[in-house]
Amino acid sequence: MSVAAFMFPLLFVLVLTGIPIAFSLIVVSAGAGLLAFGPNAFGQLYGSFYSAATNFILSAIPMFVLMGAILERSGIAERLFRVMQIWLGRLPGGLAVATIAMGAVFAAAAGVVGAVEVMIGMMAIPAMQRYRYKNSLIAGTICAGGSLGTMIPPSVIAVMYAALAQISVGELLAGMMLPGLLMIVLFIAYLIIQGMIDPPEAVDFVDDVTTMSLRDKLWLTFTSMLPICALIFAVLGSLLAGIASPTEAAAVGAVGALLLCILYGRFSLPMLSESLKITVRISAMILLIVAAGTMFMGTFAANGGSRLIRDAVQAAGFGDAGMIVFFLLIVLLLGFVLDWTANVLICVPLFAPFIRQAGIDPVWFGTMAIIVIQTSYLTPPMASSIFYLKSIAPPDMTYGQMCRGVVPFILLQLATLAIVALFPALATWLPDQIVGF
């Protein structure tokens, strides 16, 4: 048996046995390079490393993080969620559909999944409580809202996908936006009936947002969603244009978020520095797997795994359709214990070739396993989004509740999947209509 074959189940003891996941993939990398390279190992190594960081399509997600940190402090986040209850807050369940409505404009302008979570989650948590929604919806509903960052363009995911498939940014994020919608609306049509089968317990004070005339709440709305509507379209609009690169697009982000920091009073040099220090934190993070993740792959095709992979497909008997069921259920799989920069970094450079050979459209394959991604971020036990739950919620919303919380929402996003693969034109006929025009 080759090499390979023992690749993914040592990468897998490391990372259980509490291992980071770069340093996982080094060590592997490495052990498995010398048995391929022998002494030139660590120049092929080397060479795989530079080539990541020298990726310019990877350098747009430093400046994603930049405009994520910084919305995070703006204040514009808070107008937002009341904006949201304002409008929505009288349908049943009006509380959950304004959550998630507030992660999915949040998501579309800040792109990166942990921020937009536990921003809504520390403004949503104590209204729901407060109108007393149920601990579980209200662990399902924030960690829904917060996964839409995954599918939401423009998506930092997105951006990493693109640039290891060797597609078009642009076509990817364009691909992902009406599947987005139609997630979104399976979400909020959810809650509505929940609303409505099982309402929340009736409160007996009076909040402040009902009391508030219609020109003051029309006048919060317009000062909260026009800076932030122009900001989405300023990034998305010039990225799926094509007037800007992906790393264009996402410096217009941060220079955006910066003024919308300083329109809303917030700006300060520790404010600053602060977002500075998270993005440099959460960057490196990513790109150093990115680098580790190039060299697992650049070791495991050396040692055979290409077609390892090439002889388990055609052994299976698989056609393009069964190809297409497998490869997602590894991306699902690999989802539980791997966190979404390592699993993209994993499969798509070693999917990517068969999928081209097959004919089957790259844009449709990456919007399929970037909702795989998002479900698996769902997905107990390792549900990365139930982690960044568990460190804002209360002592009385528990680990449980969170579990039985997500689970409708994991099945909606399975239908969104459902979905996007019987209908291929759901994820392929914006990117036609609308990039590079």
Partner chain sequence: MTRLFAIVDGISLVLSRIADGVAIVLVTSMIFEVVARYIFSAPTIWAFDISYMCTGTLFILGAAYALREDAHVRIDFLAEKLPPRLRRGIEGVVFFFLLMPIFAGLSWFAINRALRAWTTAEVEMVSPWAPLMWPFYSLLALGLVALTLQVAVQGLRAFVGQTRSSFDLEA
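Next, give the form predicted together with the partner chain, keeping in mind that what was shown is the form predicted alone.
No partners, no molecules, just the chain.
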């Protein structure tokens, strides 16, 4: 039995005894590294750390966190949610729907997952708590909304996946579009239906706005919606117009948020300093997990991890369907502990030859693999999106509540996966229509 096979169980033990995720990963990686590289292990581990520390794509994380921290302090979120209460007051679960919508919008601007989640979480948690939403629903909504960045183009994951699998980036991005929309529709439909059966708002919040005149309502709406629309326009627009690359768009967002803050008269140096502090703390947490995951991947591969999986596939002699299920399960399992970059780096080169050989449509398979990567972020006990949420969650929100909250959304993602599996055209039709110029 190879060393690689023992890395996962050991990791689970450490994590479950309450050692921080990043440090658990580092302990296991160092052990496996010493076995593979002897005294040179520290050089190898440092290399993985260096790769993560110099990955330009990860720059989006601090900038989106900063954007969220500033927006949280700008009063914009409050006003925005107040506007929603005016107009969506009769729609039970309106805030949750709005959170998913916001996740989808910023997903279209961001390629990296943790970033959007932390950003919308900082704004939406206080608002939803004010209306006494259950913690589990809050957690589920934010994790699900924040993880949409994987599916909605541009997605750095998709670009990297396509390059590794030697398939067209444009086709994969187009292939993911309909399944991504389907997922958003399912999320929103679920929240509305669930809200009608059991309205999540535990306070009657329509009261305090009934006394407002229509004029005041419209004025508040205008002054609240306009700036946030401008911000979305700046981030998305700069990307779509080719002014900024996906990573640079995050910087546009951070500066935009700062300008809005100044505009609303909420800017102060202590407020900026507080936002920066939060940015550094959360980014350090997320990036240390990414760096540790990179170390884990390197030592896993050096100890024959890829060979372990490859041999298992060959020994099992799967049919096409069996092979697809097996591959997707591996992606799900690795997704528990590895950051998506590491997951894609290990899995795609491993699977691509088998997929090609079996004549399976690689865009269809790629779309399903990316849905599964997104699902693995959400699936307890090891779920990146829950880790990230923990960093901004109020103390009264427990891990158990978070795990319960994501369950319905996991089921909806699996439903999306099943639909794509049964109707491959959902992933393969659009690319034929739109790819090109």
